[in-house]
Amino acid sequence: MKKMRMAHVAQIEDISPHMRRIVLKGDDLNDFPTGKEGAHFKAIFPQTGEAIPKLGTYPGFKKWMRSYTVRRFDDQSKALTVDFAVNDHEGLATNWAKHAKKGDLLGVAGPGDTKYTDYHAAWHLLVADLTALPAAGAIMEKLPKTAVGTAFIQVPTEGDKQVIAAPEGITINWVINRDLSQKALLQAVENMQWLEGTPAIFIAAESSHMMAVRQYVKTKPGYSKEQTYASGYWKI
């Protein structure tokens, strides 16, 4: 298990109807590694009725952990920014984020390594839903200025669009879709113009949607398994 740290909520911002941005600070973050935007860490939540998360490994400890994305880390202020999808479902992490207030404590384990396969690929394809928007956004902001490609990001409403500092050559398409029985992400990718060369591909969404997109891109020219990251972030 990666190093565990204790942090507190320093700032809360509702950046869209379904996304709450929480900035964490604390002395334990003084040695948090830099350059990990887009990587996962384990958020450790307080147990029922408790205010302080229990750090360490003990029977059942994973029940209180969930994977989240390093959206941003400011090495100067030692501030860790984490975006939580909210107001769409219930759950340990969502409920904590929805009711969070300044001073609340959260454990932080990790982070791991970034999963993007090649920041200098011939071109880039990113396919994400709301839960993977923080990772996709962080990746796009780390791409070189000369990068070209396309991103498809599925969100529930027009109000959930975000400003992402992507290179000019990256076209961001917002797929507005509340009905998850519709494979809107797949339809969007099927209708895109496929570029020449081997792309770096990032697909992260609800499991069945991710698998549908992955099956499709496998059939396209230039596809490389080694250049593709695909992950089911959750299941309907």
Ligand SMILES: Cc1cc2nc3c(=O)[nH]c(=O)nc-3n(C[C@H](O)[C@H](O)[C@H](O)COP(=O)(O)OP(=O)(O)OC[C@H]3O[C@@H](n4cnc5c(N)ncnc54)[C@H](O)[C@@H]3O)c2cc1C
Contents of the next structure:
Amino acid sequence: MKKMRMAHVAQIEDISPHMRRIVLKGDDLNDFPTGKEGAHFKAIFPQTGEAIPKLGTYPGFKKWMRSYTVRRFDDQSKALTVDFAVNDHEGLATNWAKHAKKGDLLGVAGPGDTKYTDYHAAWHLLVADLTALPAAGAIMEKLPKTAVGTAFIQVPTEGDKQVIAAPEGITINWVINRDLSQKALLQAVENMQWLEGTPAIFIAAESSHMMAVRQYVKTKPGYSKEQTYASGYWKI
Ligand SMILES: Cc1cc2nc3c(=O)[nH]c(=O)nc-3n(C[C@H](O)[C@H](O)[C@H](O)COP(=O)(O)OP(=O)(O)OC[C@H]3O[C@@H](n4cnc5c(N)ncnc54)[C@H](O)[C@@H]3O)c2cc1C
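Taking the form predicted alone as the starting point, write out the structure of the form predicted in complex with the named molecule.
What follows is the whole complex; the chain from before opens it.
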């Protein structure tokens, strides 16, 4: 298990109707590694009726953890920015984010490694739903200026589009869809013009949606398993 740190909520901002940005601070973040934007960590939430998350490993500790993404880490102010998708569903993490107040405590285990396979690939394809928008956004902001490719990002409403500092050659297509019985990301990828050469591919979304897109890209010219990262971020 990676290092666990205690952090507190320093700032809360609803950056769109379904995305709540929470900035975490605290002395434990003084040695948080830099350059991990787009990598995941495990958020450790307080147990029912508690205010302080219990750090460490003990029977059942995973029940209180969920995966989140380092959207930004400011090494000067030691501030860790995390974007929480807040949909209509109820869940430990989402409920915590919805009700968070300044000073609330959250455990942070990790971060892991950034999973993008090749920042210098011939071209890039990123496919993400709302939960993977923080990761896709962080990856696009790390790509070299000369990078080319396409991103498909599914968000529930027009208002959930974000400004992402992606290279000019990366076209961001917002897939507006709140009906998750529709495989809208797959449809969008099926309709795109496939570029030449081997792409680096990032697919992260609800599991069945991720699998549908992964199945499709496998059939395309230039597909490389080694250059593809595909992960189910949550399950319907
Ligand atoms: C590597 C990785 C990185 C991630 N990074 C982020 C991130 O930066 N921001 C982010 O918002 N999420 C992120 N996620 C997704 C997040 O971990 C899940 O959405 C998580 O299950 C939410 O926890 P919860 O306690 O709210 O719901 P849970 O207790 O896990 O689930 C409760 C119910 O809610 C449903 N549910 C869970 N998530 C959603 C959802 N997004 N929409 C609709 N229904 C849902 C489940 O199907 C279940 O029925 C990431 C996941 C992974 C694997």
